[in-house]
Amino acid sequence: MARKRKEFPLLEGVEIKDVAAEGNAIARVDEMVVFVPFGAPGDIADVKIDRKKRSYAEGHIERMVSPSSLRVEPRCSHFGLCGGCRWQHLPYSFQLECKQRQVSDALRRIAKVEIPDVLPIIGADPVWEYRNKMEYTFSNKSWLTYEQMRSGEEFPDRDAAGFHIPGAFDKVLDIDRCHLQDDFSNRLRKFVKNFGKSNGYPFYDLRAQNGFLRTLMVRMASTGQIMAMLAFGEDNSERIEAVMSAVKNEFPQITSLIYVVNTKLNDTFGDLPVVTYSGAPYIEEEMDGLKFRVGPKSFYQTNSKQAHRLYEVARDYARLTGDELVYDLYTGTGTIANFVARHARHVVGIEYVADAIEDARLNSRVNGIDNTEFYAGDMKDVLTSEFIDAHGRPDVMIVDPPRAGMHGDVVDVILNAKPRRIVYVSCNPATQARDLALLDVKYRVTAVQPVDMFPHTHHVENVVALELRQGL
């Protein structure tokens, strides 16, 4: 017999006080902190508690009593269901204010080191259709809204093409229009969906792990080039040919049309062969006069315009004169390494993903850059004292780690190497702050510059400049 689900209370007339982690809003009720998605500071609402822990609770707005004067009308019809843009209901100027505060709070509360005033955040322009990469999932189990479930109607057609619902891996929200990428992306997704349905091709079942149409990735470069990659869950050559031919004929502007057959239990395709159906196996991005080839497996910042601003900040903080040996840690496809190479004597890039290192070397060749070298492997295993003895002690280190920050062993090697300057680029101010506390024994923070890469989300990039303390 199934355990009866505990019924939590409805809290009436709750005032939303502020924004909090993960894009939620926050309220306080009788000494209890309550996290509420899609709330705005100043809202008065009845909040239904969904989950309760000892020190906090999570809930949702059941009824809006009095909306905040801050609120603006969300552009997207899927706001409140799709978990992607949780701040659409907040003015962009207020979003920037919150992100600025997020960076300052993290550095002061977690790092607890002396820092200068945080510079005003560099906002994005445009704030819509700014993403160069989108990934959609096809599923035979579309998410039903609360209204649909309460209606008592039957919904036999559950095929969907859209985004995963947070907390429900096997459910996908069918998207009409996403405003984060050029509308071409929506037209392509709908065409593939309708073509599959009209031909009776099964959409992927995320629980049973079977079905034909699985995922669609769309990359749109600032150069105007377009990549579309379809992933199929069945190796059915007749169906694959039909879909790819139809897409090619309907969208001749696609410059890289590719596909992969993925029968694995997850959507990753890094270990699978990718087939070029038409066009080139890559697209090209352009930045500061440099060209970067981006393949289906390549990492490239998903906001091209803001990436340029982010890398300009990093290069300025490196204060290069042309004589420096630079180490670029977590180099990815070598974007930053190649971006700064013209201003340095030599650049050494290190990255975990071997395919990314091949892209980095290729990007150097494409741009005629001959003062870079790249190495693949786990950072804590590659960046050792022996590696530094062999390749030279760096004058400047640029680090751009994943959200988890740097491994302790990597921090130790950096401290032993004692570069004159460190430029730390981070997508997670909390782990960046933790690492700054470890570096504080030998380095002082001289500048902090947040950059907004992802409008309408709580995510923020932050660049910190550090100088080796005098006498070390």
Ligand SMILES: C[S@@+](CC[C@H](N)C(=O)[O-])C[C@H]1O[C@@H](n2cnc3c(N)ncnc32)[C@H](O)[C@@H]1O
Second form
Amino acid sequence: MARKRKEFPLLEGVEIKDVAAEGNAIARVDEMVVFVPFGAPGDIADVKIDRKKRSYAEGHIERMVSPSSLRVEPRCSHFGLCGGCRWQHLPYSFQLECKQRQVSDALRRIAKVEIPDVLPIIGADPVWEYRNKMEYTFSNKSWLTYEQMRSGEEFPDRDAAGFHIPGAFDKVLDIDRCHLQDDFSNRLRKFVKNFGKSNGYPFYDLRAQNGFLRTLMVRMASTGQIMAMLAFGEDNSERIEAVMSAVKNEFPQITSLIYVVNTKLNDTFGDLPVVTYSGAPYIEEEMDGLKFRVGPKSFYQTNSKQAHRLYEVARDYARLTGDELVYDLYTGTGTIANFVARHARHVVGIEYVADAIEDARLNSRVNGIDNTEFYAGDMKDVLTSEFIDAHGRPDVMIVDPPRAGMHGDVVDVILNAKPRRIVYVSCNPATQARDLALLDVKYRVTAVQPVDMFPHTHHVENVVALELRQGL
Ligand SMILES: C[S@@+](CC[C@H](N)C(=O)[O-])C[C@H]1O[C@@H](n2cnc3c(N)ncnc32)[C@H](O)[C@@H]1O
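Now show me the form predicted together with this ligand, since the one above was the form predicted on its own.
In what comes next, the whole complex appears, and the chain from above leads the way.
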């Protein structure tokens, strides 16, 4: 017997009060916190509860009674359905205010250490088409809106090219225009979609795990070079040749046209051979006079312009004179390590992903940098006191961990190594605050600088400078 869905109440005339850390708006009803996606502070709305927990509830705006004066018209026609940008209805200046607050709240509530005033967040410019990389999914099950489902109409053609809907792994929202990357990206995606449809090529079925057109990745570098990578779910050489040659003829500006055949159950292709159909197997990014090779499997910050600003802040906070031994922990493809290398005596980079370390070494070579060395492995296993004995006690450490922050063992090794200065770059102020509390025994925070890398989302990057306490 089908389980009966629990019916939750409709709360009338609820006032949205604020924006929470995860990007949802919040209201308070009878002491209960209600998270409301796509709400704006100042909205009065009837809110339908969708889930209820002991201390909070989640709901959606069923009917707007009076919209907040803060609201602006979202630029994107997919806003509200696509999970990508949840803050397009808020002015950019207010988005920055929220991010600034998110950083100071996390440091105050979680770190509970003495901090100087948080510096005004460095906003992005431009705030549209700022991404250098987009990944689209082809699917034979486009997402249908409630209105479409309720209409009783049949939708026999459900081929889609776009983004996954949050919480529905097998459905894809068909995207007409995404404003996060140059419009070239939309033209290319639509061309492949139309070409596939007019030739009757099956779009991927995420549930049945079959179909020909699977994913498209578009990377556009600041140098003007463009990479397009198609993933095919079937090893059908005739069809592959047809798609690749059509793309090549239509878009001669692509400098790296590549593909992969992926018949696995998931979209990851790190373990698969990538075929270069035409042009080079990589593109090049440029930053501060340095060239960075970016292959299809390489990590590179997705907002190149803001990444440059972020790295400049990190380098300023490192206060290098040319004499220092620097450790760059969680170095990725060695971007920060190479960015600071000309200002330091020697740089040691450590990173989990072995391929990224290969790229980091290559990036040093390409730029004629010979004072870096890189090691691959889990940080807590590589960065030990023996490692520090062997490679030298660092004068400065730059750390840029993933969202989970640093492992406790890593913090302990840092505390024992006692670098004069630490620069902590983070994409998650909550875990950063937790780690700052652990470092507080030996380090005081001297500067806090948030940077916005992702306009219209709630994500924020934060750089903190720490100095070894006197007498230690
Ligand atoms: C936020 S990225 C920083 C990348 C780099 N600093 C940059 O700006 O391009 C975090 C990096 O930490 C690496 N990482 C995650 N967990 C790790 C671990 N346990 N040990 C070592 N590296 C890890 C990830 O692979 C990723 O490259």
